[in-house]
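Just one chain follows, in the form predicted on its own, and it is written as structure tokens.
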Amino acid sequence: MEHLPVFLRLRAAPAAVVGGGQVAQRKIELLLRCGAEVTVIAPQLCEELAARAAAGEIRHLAEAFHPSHLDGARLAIAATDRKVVNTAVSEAARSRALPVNVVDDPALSTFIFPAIIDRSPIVVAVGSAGNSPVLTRWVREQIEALLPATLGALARFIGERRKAVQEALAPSARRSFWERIVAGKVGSRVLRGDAGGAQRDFERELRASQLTTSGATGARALGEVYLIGAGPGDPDLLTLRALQLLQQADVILYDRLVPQAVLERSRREARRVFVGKGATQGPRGPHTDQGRIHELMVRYAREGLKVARLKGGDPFVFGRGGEELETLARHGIPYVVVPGITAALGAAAASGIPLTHRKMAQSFTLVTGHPLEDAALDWPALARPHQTVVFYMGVAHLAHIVSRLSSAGAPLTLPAALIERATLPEQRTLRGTLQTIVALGREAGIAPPALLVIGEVAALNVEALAEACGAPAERAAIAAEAGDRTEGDLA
């Protein structure tokens, strides 16, 4: 480890910055956020720094650098484009045992600026000792994607209650208590902005912990359930909230539409329970009875566990999430609903088929293709022009769907598309018409999960879309080469 990662307290501390350009300005922004008293030594200032100087936010010395400018400073930064000046700043700082950073020159620096994830008071710093700023930025982006924007609120919530917990619980009981707060329903409520609910649950959890540690009760704290939409299949299309809760879950109830790549984003220690096809035999084929899924959710939550009910697409779009929500509410189980990208949206985007288009389709309809719901469908409405209709779960009944649409007045020349395993590497898209799509699907061996898209837009591809919009199809290659910057310059 070439650098010791530390956090300096600079509130009201004098800091000297030599240089008045854009690079210096980025460093000064960080110092001001930390409450430092910044003096800028530079003959001229960029527009942003000049405005700050005029507002009295920084002190400006319109002079050439002299070593005496560092007298009394707690930290020095050199951000000029002149090697001789930067070297002079480094030497003057070192002679005063003063931490110094010379931008773009680790050899002249005694510290570097890391890439920063700021969820104050939670702050994460990432560095590579100046070896790879671009890689450092990438790592920062990966971490930042996993940290809720409201994480700082949770840290403040905990900080404001530390004294009360210290007075209420013995030292041996505090760690497990705080772990339950951070990873449990209290933390979840704080992160989603429910301060009142978080406080009530906190007080309840604290009372339960006091009773448990005193031996007054053997009651187990109630867990919670997360109804999570896993999206159309590509794990990169999971929402940030879904990733966060998958990392907290103790048990994951998942169905056959959730690929292994999505499951691998969950907490490694979590128990995974398959509740899709293959459990029992039912009228639709092998599947887990929905009542059994309800039973598992309630049972695990009553054991004090955090349960992720992970469903393909979105929980409330043909996912029976409404039924599961009713069950949880009826049994008093706390829950969180996390929307997912429903299959129609994912498949359309991955296939280049816009569900709406001002010249072809002014609306779109999502329909279940299962025959049990056939009688409830308004087939004449689905056969009308100037719209897009997407059938879920309709591959096995494709001929029946085409027949009903045709009988309701849809022309056999109406474009149609089958999209199999949308957003996954093995995705296939077949385009045809109502007259040809059944034969095309049979010949290609299209199998679930797959969607049927009906409407004029189903015939579009990138080139056709560009022509329909009246614009030529153009392609441009854009290349950007990152300069040799310290970690923080790319933060």
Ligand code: SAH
Contents of the next structure:
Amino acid sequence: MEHLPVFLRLRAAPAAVVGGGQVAQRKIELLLRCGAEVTVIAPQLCEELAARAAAGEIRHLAEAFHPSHLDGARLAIAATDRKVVNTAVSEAARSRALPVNVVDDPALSTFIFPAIIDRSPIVVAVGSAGNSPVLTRWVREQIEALLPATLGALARFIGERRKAVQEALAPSARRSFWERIVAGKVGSRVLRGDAGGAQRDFERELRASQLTTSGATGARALGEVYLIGAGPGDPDLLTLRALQLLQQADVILYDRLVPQAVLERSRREARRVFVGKGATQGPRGPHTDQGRIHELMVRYAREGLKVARLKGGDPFVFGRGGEELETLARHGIPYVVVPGITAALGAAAASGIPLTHRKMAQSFTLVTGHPLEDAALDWPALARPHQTVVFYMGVAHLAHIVSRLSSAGAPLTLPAALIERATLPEQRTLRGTLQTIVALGREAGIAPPALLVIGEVAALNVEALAEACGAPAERAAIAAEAGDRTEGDLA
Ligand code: SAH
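Moving from the form predicted on its own, what structure would you give for the form predicted in complex with the ligand?
Expanding to the full complex; the earlier chain stays at the top.
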């Protein structure tokens, strides 16, 4: 390790910053967040710093740097664009044994600024000792995505109750008590913003722990179920909450539509149980899949486990999520529902087909293409113009769907698209019309999971249009420029 990561307390401590530009300003903002008393030494200040000086939030010395400016300071920062000045600050600070940072110059610095994830009072600092700011930023983004925005609230919740727990529990019982609070129901309630529920569960846990340590044995606490939409397949399309809960789960019940890459984002130690079609075929004969899923969810939750029920797309869009919730509610098992990107939205984005379009489609409808539901559908309504209709579960019955639409009045020239395994690396998109789409799909061997999109928008391909206009090259240039910064600046 080249640097010792420490957290420096700077409340009311004098800090000297040499330089009055935007780079200095970013450092000053950080110092002010920690309550430091900042003095800026610079002939001129940028607009934001001038405003802060005028408001009395920082002290400004409109002078050229002199070593005596560091007298009494606890920390020095040099952020000028002149090497001689930066070197002078560094030397003066070092001769006074004062920690010094020269922005973008590790050789002149005795400390560097890490990239920061701020969920105060929880703070994570990431650094690469100046080797790769881009990698540091990537690491920060990974951690950032995993930490709930409300983590600070959980830290405060615990901080406010530490003393009471110290008085109530023997030292040997405290650690496992707090572990249950952080990883259990109380923690997830605080993170969700349910302060009242968290307090109730906290009191219950505390009483149970007191009983257990005094010799009585309490019943094991009930677990909970997270009904999580995994999105259309690309793991980067998981929501932040889905990722967070996947990291907390003890057991994961997943089905066929959830790809390996998504499962890999879950906690390594979690038990993974496949509950998709065919999972229950065995010597004891077929079993209803849905019934077994209900049974497993209830059983694991009763064992006190945190169960992630991971479903493709969104749990409430052709996902039978409603039935699963009814079962949980009937058994009094707490649950959380996390929405996911439904296949139609993933497919639209990944194939460049906008589902609505000012000139072509004023609405879109998500329909099941399952033949069992056929009679319940209003085919004349689905055949009307100026809309987009997306069929789920329809690949096996394409010819039937197309003939139903056309007998209900849809023209054979109406554009149609098939999108197979949308958002996954092997995605395929076929574009045609009501007249051609069945043959196109058959020739290409399109298989589930795939969607059928009907409507004028199905002829569009926004992505191809952007490429034709040279947009990607421009995007790459912008991205390259954005990567060219230092760790501290990215903090
Ligand atoms: N709850 C899911 C839908 C489950 S029904 C959601 O919100 O997306 C299963 C159907 O979804 C499949 O038959 C297929 O039509 C569609 N589907 C799911 N993932 C898909 C994908 N990656 N590409 C295309 N279609 C998909």
